[in-house]
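Here you get one chain, nothing else, as structure tokens; it is the form predicted on its own.
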Amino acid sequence: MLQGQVEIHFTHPDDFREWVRENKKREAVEKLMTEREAVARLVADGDYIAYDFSSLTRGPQAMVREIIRQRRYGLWVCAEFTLHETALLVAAGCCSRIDVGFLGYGNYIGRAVAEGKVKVFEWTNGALASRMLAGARGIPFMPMRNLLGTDGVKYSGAKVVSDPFTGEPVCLVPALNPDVFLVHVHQADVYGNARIFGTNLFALEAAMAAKKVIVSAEEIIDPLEFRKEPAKTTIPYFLVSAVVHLPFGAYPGGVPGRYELDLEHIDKLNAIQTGEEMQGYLQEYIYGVQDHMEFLEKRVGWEKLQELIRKASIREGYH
């Protein structure tokens, strides 16, 4: 048996089921709160945090900034495709380990990894999605083939065993059950029903696999809209722990059909090389504002936001 030599975050399926039975309720209760309340109640030091999309498209950037603002410590972050938000988390001292499919570009994060400021465990995007699917299904692992014959086995926590049906090698990846799943969506209601329009990676699977789910939404709509068209529901309310109304919550990334990403701001992030430059960014854009709305008003500006809306090719037709 060939086995990877890195740390893995693993919860026994029976332990996860017991946690869900004791802590997740089926009643439809209002869960709307501020980002400050959501992080204070649901994100603890040392938690395993996952999100389903990237810095550039529908990433939960406002929630990440709030986690930094509240100075959480020792987080283990899972991201299929991550760019600047992990650099910010590492620079702020919030993140000590990263499970990643693609670590991304930018000068600071590469230096941080080389200097040992954060441990990075390399998976593929497909491997992380398979781990999340196993966690959602309540099984301890998922078989797959795309890590075979690569160094990905050694630098992840995968195992290669003999397939009992064919006798050929097969790769097994362990189930993943995050402590907290952050997801930014197009629409949600106060109970936690959520809609994503367009591509998503593993939003439903991660919501099923996670202990706690924080939904940040561009728009809060009437619960009756979900009852009228239930097929449009991406995540059902009973999986969700908190709902936060955060228009432009993916900024400086974009949300398909709502607003484009701000390339100028992203270039500014990617140009950061030194710890001093990064601390200056953190002070100006995160610590120096009270919340997301003040960030938009004082550091971005409504003129810029309107420009990003105009650049989006599709803005209507969701209802």
Given for the second form:
Amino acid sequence: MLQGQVEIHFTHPDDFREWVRENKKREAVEKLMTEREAVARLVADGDYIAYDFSSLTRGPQAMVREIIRQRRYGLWVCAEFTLHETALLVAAGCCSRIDVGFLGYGNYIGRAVAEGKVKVFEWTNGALASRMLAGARGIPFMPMRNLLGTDGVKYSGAKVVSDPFTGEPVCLVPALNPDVFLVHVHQADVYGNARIFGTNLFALEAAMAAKKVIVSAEEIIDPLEFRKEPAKTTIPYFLVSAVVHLPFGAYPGGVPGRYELDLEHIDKLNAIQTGEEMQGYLQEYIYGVQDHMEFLEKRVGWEKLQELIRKASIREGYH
Amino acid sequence: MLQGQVEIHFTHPDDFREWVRENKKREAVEKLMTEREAVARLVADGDYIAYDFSSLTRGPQAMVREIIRQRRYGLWVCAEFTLHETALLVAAGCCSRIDVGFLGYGNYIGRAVAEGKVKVFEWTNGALASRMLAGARGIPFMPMRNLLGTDGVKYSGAKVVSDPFTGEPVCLVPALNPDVFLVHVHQADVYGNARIFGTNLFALEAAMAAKKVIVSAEEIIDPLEFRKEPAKTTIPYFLVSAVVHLPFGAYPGGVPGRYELDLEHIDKLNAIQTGEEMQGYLQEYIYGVQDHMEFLEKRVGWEKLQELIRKASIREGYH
Amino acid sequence: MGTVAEFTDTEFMICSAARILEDKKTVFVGWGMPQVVAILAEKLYTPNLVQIFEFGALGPQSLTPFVRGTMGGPSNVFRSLQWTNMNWAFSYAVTGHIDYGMIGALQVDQYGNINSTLLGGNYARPKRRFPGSGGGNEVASLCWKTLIILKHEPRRFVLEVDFLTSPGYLDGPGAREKAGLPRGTGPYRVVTSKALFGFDEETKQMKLVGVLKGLKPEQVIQGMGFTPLVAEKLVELEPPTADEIRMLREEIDPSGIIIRGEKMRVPR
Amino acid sequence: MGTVAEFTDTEFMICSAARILEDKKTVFVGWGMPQVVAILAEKLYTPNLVQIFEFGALGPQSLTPFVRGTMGGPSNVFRSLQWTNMNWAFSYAVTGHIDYGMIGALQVDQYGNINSTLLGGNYARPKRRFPGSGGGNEVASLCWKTLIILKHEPRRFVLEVDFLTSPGYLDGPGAREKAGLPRGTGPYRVVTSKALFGFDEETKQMKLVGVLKGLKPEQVIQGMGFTPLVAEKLVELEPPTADEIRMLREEIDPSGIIIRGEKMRVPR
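Could you please show the structure of the form predicted together with its partner chain, as a counterpart to the form predicted on its own just displayed?
Below: every chain and molecule of the assembly, starting with the one above.
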């Protein structure tokens, strides 16, 4: 058996089940709260955090900013397809370990790894998605036909074993059960039922696999709406811990069918090179405002938001 | 390692891949044909056959009748949630092996097993769905937390091994790649893009895992319709081998949002006890008509069909 | 509201099971009678029960009358919270999100092991063959608490099941965990047409906890293939109430396809 | 239509790759430049190409101009055949439904092994760190034929990659299969800003098969960390055509975010 000797975030499936039984209430209770409350109650130092989708498309950017604002420490991040968030989290001192995925671009994060400021483990996007699926299926691992033959095996927590059905090598990746899953959705109700329009990475998988699920939503709709079109429900309420109403919660990314990404702001993030520049950004856009609403009002502005809505002229399929 | 010593239908994932490369054309070609052509071209003696959903809800009943009509031999059936089809297939001499699932009720099929007319292997609904998911993911097996501790392990092809991540026993079920997958859908286009409204057992899994996929559809719609609402596409065209336009193709079962099941006809099926009664049914309803259209006209009738449409008054969510 | 004088064994089982379910919990519902139990419970006792079906429907507000044979049909899955598929439906159970499971049985042994596959003969040539697991093995393996519902015929309570389809406590304490089944799961109650059984916390053996009003424990135990433990304080199970019966006969199953059965009376 | 006299290295790579794709085939498209390759190919050469993205979109008819950074955004996934998620997207590849894969690389060795993770130092303390696999490992492992696209800098062609992120032929014939990777897969072409490489069927070593018009094979090979095989008949690669350039600069990427790069001219 070939296997890496690295740390993995792994929860025994039975421990996860017991956590679910004790903590995920099957009662439909109102879970609407502010982003401040949600992070204060549900994100702890040292937690393992995953999110959907990407920094530029329907990512939970406002929730990530709130985590930074509350100066969480020692987070382990599942960087499935992250661009800027991870850099921000590392720069703000929130994140000490990253499961890669795709590490995100920019010199800042690359240098942080090179300087040993953050520890990385080398998976792939598909491996992390497989791990999440295993977590959602309550099984200890998922077999894969890739990662094989590469250095990823050595620097991830995968194991290569002989498949008992073919006798040939197969790669096993351990289930992933994040402590926290952040997902920004088009619509939610107060109980946590949630709808995403368009594609996703692993929204239902991660909601089922995670201990705590924070849904931030562009809009809050009546619970009956979900029952009228059950095929559109991405996540049912009893998987969800908190619902936060955050219009433009994916900014500077876009939400398909609602508003486009803000390329100017993204260029500003891309341009960050030094620690000083990074601290300047954090101060101006995160620490320097008290919440998402103030961020929108004072740092983005109504005019810009209207422009981004206007640009989102493709609505087909997003309903 | 604990394992049964029974026959399994198992295709090496690499052999399946090669079959796909050679036979599933990525070109969008018209695949519309009659049920007669579809069975003649695509269902061979000895094939392993799976279907979605149940005998009473959106099952591919017209396609099954056509298989019987063409007197296929030696089929191995995945009886995921089958009620009458398997009895009909066994009685007609088409089916020699069954992976159970749920064997279907009625004395006829029970006696056929007891008399050794058909060989059965003892899985579960979840195990067969897991096997299909493994087939669709192109991996040799899927781990499960059940089947453990039961006689199912002995009489299925599952294996119980020590999980390398927890050291505890876990059940592995081999991937399932059916030769033929029959699926009756609400809407399809001529290329094979298909939509199901409501729930399904494993429609996309099986379409991806099967060598030959026969889609029968209540209605044929314009290909552009699929592109306008991509979230509604259940199966994309390049997984599909044939499209058959079969209104009322699930009869005597129902199609949610379209027509209700015919309980009278189902009672007739339930009442079959003897081989003679069974042959009478086969003669009257299958051998005695040349195709599905004649079956509807001469054995069901316009009035009955209109009544079943009227009864399907719940349309909410099925669009 | 009082109880009724005459009812079927099936009606009693349905009412007895419906009274056990808890509100604001999830329940994995098997085919047939368990569907009617869940609907009755929702109507009378547990309005916020979340049903889940292996066909992929989660949390429906099922319409009545119950349409036989259509677990996946529009009436049964009406106004669900989510429509998905079998692999997802079972995933909810594997990850510990489903509190109760409800399934039937042909035979059950003292550890709550279930046979729904065959009677007599051997696997290849059974004397009588039945549908097998369906999703029963998943329900009994993966939900936190499993309710087993079966007609109270002594021959169904056996020392050893002819085929172990769905796991109870296997051969006793710790055996489920040793086999690799999820920790802390197992059969919770056995609901019959005459009695109610639980399982001893220590030994995991079946224990009589209630009998239908008017029956004596000896009458219930008589002829069983094993001798169950008997609780120190036995509960007297009320026969169906007038409310329950009206709901079953008039609203849920007017055609009587599920509720018909052997006629019973409360002995006096 | 003629070719143009001046173009960027990136523009040439994009055109060269777009000319290789086959119509009526599926292609797994990586982030950035491969997206532009696929769009160009669809516009000019392969109108029925079916693109698939790890973000869960299958077969879109992507709108132009290309919106940078939004593989998952409405323009790129416009009029898809299916919207699903990452686990399904990769499943299409594992089961052999995806003909081509297209990915970039930091370094590549003679067997087409790809590094996109780091340069120099060691894993814990690399000299320079890059994004890593993303979905590249899946694409290179699971699609039938992988196109690797990278700028023609000799230092990117190394004897041994600093980190083996995505598999080429590993250490030679049979090695992929021995490692458990799907049979019959592997790198197909390496598209650079000066040349085109294939792989020898027997030895699986990289083989120069084409050079940009006006360049000599020696100029292309010079400085590479390994000496590639050279095909008996080398193809002369046409510089970008006026059509291609117009399409790229005016329709697909007018902001120039992808196509800008080092200016090149065809040597005469």
